[in-house]
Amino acid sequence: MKNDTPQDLLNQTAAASAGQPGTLVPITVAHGDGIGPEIMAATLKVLMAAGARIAPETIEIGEKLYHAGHSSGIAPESWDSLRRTKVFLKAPITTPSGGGYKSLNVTIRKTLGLYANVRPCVSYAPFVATKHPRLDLVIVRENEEDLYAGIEHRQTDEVFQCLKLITRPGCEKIVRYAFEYARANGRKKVTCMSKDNIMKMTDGLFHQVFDEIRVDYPEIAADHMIIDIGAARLATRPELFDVIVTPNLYGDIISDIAAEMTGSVGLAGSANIGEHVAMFEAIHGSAPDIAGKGIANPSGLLLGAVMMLVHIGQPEVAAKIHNAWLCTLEDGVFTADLQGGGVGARSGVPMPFGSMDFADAIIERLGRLPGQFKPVSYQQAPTPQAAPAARPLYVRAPAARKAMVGVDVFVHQATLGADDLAAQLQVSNTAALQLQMITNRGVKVWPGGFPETFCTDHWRCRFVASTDRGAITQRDIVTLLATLTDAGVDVIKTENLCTFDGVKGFALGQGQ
């Protein structure tokens, strides 16, 4: 078998596609790092043989770019390709450990507004060994915000901070997308998972928006679960779920769990959908330990490419590939990661198959329908702009009436206890702002703190408007900060306390 280079395969794919009816769709392709080039070569070979009407153009991303001085992992000119094609088929990449390197995956998702990460998780029993043969669900993960905003600071000797950002636009877009996805794909239920019993404002907003939007989809069942019990039930009773919508971090975790429950995380592809650009990939990483051996399973990236074909209006080619892939599993053809499990491992077919041999096996079965799996068919997927929603993905509400009623002043102090710190701070009270409370790691330690509470060197000191003031101004806060500075207090950050249409826009301290 000829060992084609990545560019050879791109050229062959474009040449083969040129002979197919219909307009060629330009796509951007990145071969990635580790096993990326191997599984991309296998994927492109299947796309070429199936008659995908695509015109690929390649870009370089990942580890090579990091080490060449591009700290983002992508060259500026590559963004031009992504803006032009608006479709990105991406192999796994490696993010170097340490230093100032940021995840390129997160950078691409956030920069291009790819707000919805869609991860189907399906079991392929009995051909792939799994304890959950009925698992068939889709996780729709918010993709732009939450803790993945990556806003982190070291604030004191002992305390580091990561900001969790949840926005109403982010919540509305992802929740509405989840319901639109369910409607377009014949799914019957959408489950929201959050932790709003603890994070009442951030996760609380996510749950609130879910409850607001669910009423627009009366034909789709909807429920909410706290993420911990939801994840537990996902692991033991996945048949309870159909579509799950959840914030970024939770979605990342439970989608890998669900994918592994199918029998292998290597079988899962994903789509990253935005209003302008979409990216398709495998959910697994670059697996450098097996890179260059030709044994990696291309299934995750191939099924990501199937989602891409549906997205660009070629559902018939997507179904042709997917059904051939199912036939390949039924015939007991597996790569090394699946060796030893499922019916195929006992079928007498030589194992394991290498990446390109596995691709060839799929190509041999193009045009066939599976006999034991239900054959797959696809319809044209609605784009975010064309989705038949009752209203747009996000509608900005009129601004609320905002009033400032206090300020949380965060202080670095390692030598004083809570009572002594309070005495020092009260000297700095102004006519407008008075010390109300001190917390440490969120727990109230003054007034009325407990001696058993362990304290670090990081204190939140809440000053509220004097009873005769009601509301304060930025100048009042500046005056307070000047007074604290003169007293030698080490202020490290502040957070304004505001009400919105009379409703508090801040949380109480634990124990307050």
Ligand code: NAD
Contents of the next structure:
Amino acid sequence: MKNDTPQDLLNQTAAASAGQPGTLVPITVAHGDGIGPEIMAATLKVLMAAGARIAPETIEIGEKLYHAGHSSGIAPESWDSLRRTKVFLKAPITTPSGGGYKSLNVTIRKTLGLYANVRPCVSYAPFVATKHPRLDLVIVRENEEDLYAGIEHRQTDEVFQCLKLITRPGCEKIVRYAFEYARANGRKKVTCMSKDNIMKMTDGLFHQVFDEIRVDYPEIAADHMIIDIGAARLATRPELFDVIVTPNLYGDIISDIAAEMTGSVGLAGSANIGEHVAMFEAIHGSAPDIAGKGIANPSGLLLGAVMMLVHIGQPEVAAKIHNAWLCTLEDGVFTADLQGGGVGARSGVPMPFGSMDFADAIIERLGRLPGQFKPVSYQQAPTPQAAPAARPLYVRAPAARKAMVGVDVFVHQATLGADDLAAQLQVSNTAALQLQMITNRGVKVWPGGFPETFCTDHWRCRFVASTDRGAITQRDIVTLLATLTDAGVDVIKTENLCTFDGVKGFALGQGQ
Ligand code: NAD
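With the form predicted on its own done, generate the form predicted in complex with the ligand in the same format.
In what comes next, the whole complex appears, and the chain from above leads the way.
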């Protein structure tokens, strides 16, 4: 086997594709870091041999770019390629540890509006050893918001904060996408997972939107689980699930768990779908521990590429590759991560295969259908992106009637206890705003706090409109802040307390 450079492979891919009927679809390709170049070379070799009609153009991303001073790991000119081709096949990259570097994945997903992260997880028993032979589910993870907004601040000596942002458009887009995906792919049930028993406003919105949208899909079963029991059930009885839709952080965690349960994280691909651009990748990282050895499993990236081919309207090529890949598993052809389990391991087939030999084994089987696995057909499946485009993803509702009824003032101080702090703050009460409550890490410590409650140096002090005022203005808050500042109070930040159409837009303190 000749050692092709990545560019050789791209040229060969384009040349091979040029012989196929239909126009070549431009795609952007990044070879990434660690095992990235090895699995991308293997993937492109299979795509080329299968006759994918693509015209790849390469961009550099990752470590090299970070070290060249691009804090997000991508050069400005690479965005031009992504915005032009609108399709990105990306190998994993290494995010350097330490401050100052932003995650490239998060930057790409958010900058290009890739709101849906779709991660099919399937067990391949008995050929790949797994404790969960009936696992066949798809995790649709919200991809742009939640704690991944990356808005973090150090507020006091002791307290650091990360803002969790959940938006109505974000919820509507991802939940509708999940149902449309289920409908388009013959899936029977969508399960929403959230933690709305604790985060009643943010996760509560996610659950509420799920309940609003599910009624548009009467043929699809729908249920909701709190994420902790949902994750536990997923780990023990994955056959209960079909499509799971969940906010960003939970989706990140449970999709790695589900992928690993199938036998290896190296087996799962993912699609990041936006209204304009889509990105396809493996779910795993750059695996620096095995980089350069030629032993990485290219399956995750290959299955990501299969999703890409469906997306760009080449479902027959996608099915040809997917079926050949299933044949390799049935024939006991494995990479090292799958060694030690499955029928292949017992059948005396020499193991393990390197990344490129594995790719060659797939190529040898192109055109064959699996004997035991159900053959894959993408002919009827609309592309994941096409489905939700059938209706507007989000229509902004008229603005609610908003009234300001108070303000939470966050204070940094480490010397006073809650009662003494309250006494100090009450002196600053204005005609419009009166101190109602103090919490520490969300728990009410005044009035009527418990001496057992541990307090940090970060206090949330709730001032509400005096009873004769009902509503307040920004100027009332400015007056209060001036009074507090004059009294020597170290105010860190404020959050306005508002009602929207008469409904409280803020949570009570724990114990209030
Ligand atoms: P990882 O997914 O790279 O590796 C975890 C374990 O799985 C390792 O033991 C690795 O050898 C194994 N593994 C992963 N992919 C494999 C494959 N294809 N074949 C065989 N074994 C495989 O996770 P990590 O070690 O936590 O992260 C390494 C780097 O990857 C970090 O810099 C991280 O930031 C980055 N990362 C990138 C992406 C991405 O680019 N999409 C995703 C996750 C992590």
